[in-house]
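In structure tokens, one chain follows: the form predicted alone.
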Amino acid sequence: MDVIVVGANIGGAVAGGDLAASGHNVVMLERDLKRKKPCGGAIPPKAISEFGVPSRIIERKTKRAVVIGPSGSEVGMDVRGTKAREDDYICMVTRETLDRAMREKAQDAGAELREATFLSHEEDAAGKVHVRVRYRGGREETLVADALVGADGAGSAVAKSCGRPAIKHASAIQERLYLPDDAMAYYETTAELYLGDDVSPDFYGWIFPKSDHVAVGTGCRPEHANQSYAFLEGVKQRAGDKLRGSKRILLEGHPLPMARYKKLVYGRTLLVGDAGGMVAHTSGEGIYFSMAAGRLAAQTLHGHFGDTKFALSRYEKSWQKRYGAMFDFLEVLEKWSYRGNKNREFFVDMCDTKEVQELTFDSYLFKEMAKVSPAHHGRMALNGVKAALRNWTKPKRPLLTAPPVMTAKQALQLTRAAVADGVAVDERSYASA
């Protein structure tokens, strides 16, 4: 075979499908085809059009985002860039639907899908990649290919097999809550982001709408992971009556890479998506970037299939050229914006300016650093000075300074109670949170 793709979700499915469509013999491996990957599930319309995602999987078109500061201050933002467009909205999807659709698309293009677990790999002197896998039932097999794509998530076994050192991961935890119609009406076209030490000392909490439920979640750094459940309760406390009548239908958790890796190629192995640390700081968004990386990896392999290993390094150079500046900027913004409640309030105030909103959604919707005029920058700077003065002269007090007190034992009891109530719990992923 030509290429083995480990991880047949979004990034791996795009890579496998593109390579198969170009005439290559591709095998995609996925450890568990029934698993619902935990994810907020927000993607820009650009992902739908660019990667041929079936529009039928869109559960909600969110046209308004509300940012809520530690003091309870709110800023509502219409999803709109510097120019109004028909696709000024955020697509809300569930990962099980998106992943299945992209796998089917890859299979239609000719890629073969197998349910199997990657164990290890090595390259021989001739440049062939030998991949050891285990199928359900315990049978093991060694597959041989010309190249390997690792798209197997934040805890990538492929990256580990390549010799990449272990790295820290942020922990995210999420509940899916069914809401009755009257409560769901508020979230019909609205998503919420919550900031404050009570919902996350490191990032933010979110409420994203789906067809008949909302995804409520939060993320934090490893040193705060033992309080993940408490931060989640903090988000629900802040939402209050807006979640009235809710019924929990799923509890899930997952790791997110905390670092962006500049080395994405190891011999004839290319890393894609979370396996390569391709998660945007400030937002935690990774779906679009994973798909873009899958396409770029496929283009690199197709264009240089018989060339040396050195030629494949063009993949990581192309990635850095296309998205490096954006990721660097977002990393700096994240470190500043989420550092303490005062900074978070300033961030919320800045979101209340037209120029910042337009710049934010231009970048999000079109996935490139938005270019604005010097006058635009001048207005943003002036608004920044005004916001800083307001926060200095009249500082806002946070509603809560800490999440609900909760021990690990109490979190475990709540998890067991959820299971007893018939709630599905993704224990494997939740254990990492």
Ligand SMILES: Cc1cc2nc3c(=O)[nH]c(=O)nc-3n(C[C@H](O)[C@H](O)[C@H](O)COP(=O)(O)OP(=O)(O)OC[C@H]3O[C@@H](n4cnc5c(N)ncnc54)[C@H](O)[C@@H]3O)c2cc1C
Contents of the next structure:
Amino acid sequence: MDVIVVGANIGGAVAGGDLAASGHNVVMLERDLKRKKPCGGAIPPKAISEFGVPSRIIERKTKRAVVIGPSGSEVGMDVRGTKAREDDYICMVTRETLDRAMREKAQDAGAELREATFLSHEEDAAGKVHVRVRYRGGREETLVADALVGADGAGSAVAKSCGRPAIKHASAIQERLYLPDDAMAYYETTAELYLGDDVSPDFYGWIFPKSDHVAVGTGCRPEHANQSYAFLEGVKQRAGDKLRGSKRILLEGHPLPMARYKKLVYGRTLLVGDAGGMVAHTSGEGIYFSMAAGRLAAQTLHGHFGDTKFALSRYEKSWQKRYGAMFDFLEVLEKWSYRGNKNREFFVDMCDTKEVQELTFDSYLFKEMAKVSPAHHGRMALNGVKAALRNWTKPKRPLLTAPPVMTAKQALQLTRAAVADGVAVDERSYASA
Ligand SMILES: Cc1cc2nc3c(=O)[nH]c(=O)nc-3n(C[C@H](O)[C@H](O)[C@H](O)COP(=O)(O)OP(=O)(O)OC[C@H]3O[C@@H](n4cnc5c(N)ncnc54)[C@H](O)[C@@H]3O)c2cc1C
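Please could you give me the other form, the form predicted in complex with the ligand, since above is the form predicted alone?
Following is the full complex, with the preceding chain placed first.
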């Protein structure tokens, strides 16, 4: 066996599929093939074209993003960068269809998929990787390979087996709400982002449309996790009548990495996607980055298969070269823009300028730090000063206040009420969030 890939969602499936297509003997291990990964499912069209995702799985093409601040102020932004293009939209997908499509693609390329849990691994002096796995039913086995890819998501068992301490995680929860046609009409091409202490003290709340439902979610740091349900309720309260006639169909949650590993290579093991903390701080966007990392890991392994393990550190360097500056910038932006309602209101105000919108969507759609002219920067700086003056001297409207603290016990009661109501609850994922 050449390579074992742990985790067969997007990151693992891209790595496994690319390696198999290059002629390698690949086994992908996935501990639960039926699970739906809790996720907003918003991806740029670039992810579709670059990784050969079948376009039939796109449920909505969102052309407008509305950002709603802590005072209720709204800024609607058309999804387009500096130059208008045909594919100026955000693709909305469900993870069960995306993950299945990518797994099938990897299998078509020749990768073998096994439903099994990675337990631990060791590398011997000859550079062989010995991987302990457990199959459904309890049988255990040791597999031997030349390299290991850890694409097993947040709280990665592969990273732990490499000796890495766990990275910081946020808790993200989401409800899928079925919407009748008249309410869905508004969300047909629109996504919403809510900012404020009532929806999250650390992040933002979202409403992302799918074909027959919307995904309503929010995330927060672990110290606020016992209020998650209060924040989710906060998003729904803010949306109000727009969610009229809705019916909950699923309640789900999962940890979201809040820090990056600078070190991604351990001997002949490479970490990919959430396992390496590759999630953009401001948006929580990780799908594209996990797929991109899967491809980069496969290219590095293919290009240096017989080389010493040190050659594999090129993967780390190429990742850092391609996305390091973007992640550094987003980290700073996140620290600044989500801290306190005043900053958030200012952030929303800043979104109300063409220059900021173009820059945001250039970066989102094309995954590069957009290059803009000094005049563009100048206009953004001027708008920033104007927005700051407006918000710190004479706010347009009073800011909303935070919701009452909800205890873990109350949150549990809400979950039980949901179950009693017939709502499917992904309990394992909720517990892990
Ligand atoms: C609520 C929520 C909303 C989000 N919304 C968005 C969004 O709208 N857009 C976006 O771009 N990103 C979003 N993200 C982030 C995105 O979901 C992740 O960044 C992305 O799924 C990472 O993909 P991955 O393949 O690295 O890991 P995962 O998708 O987590 O896959 C890891 C896989 O490994 C398997 N596994 C785990 N442990 C083992 C083991 N020991 N043995 C075998 N298999 C194992 C798991 O079962 C899983 O299938 C969201 C995240 C959350 C939690």
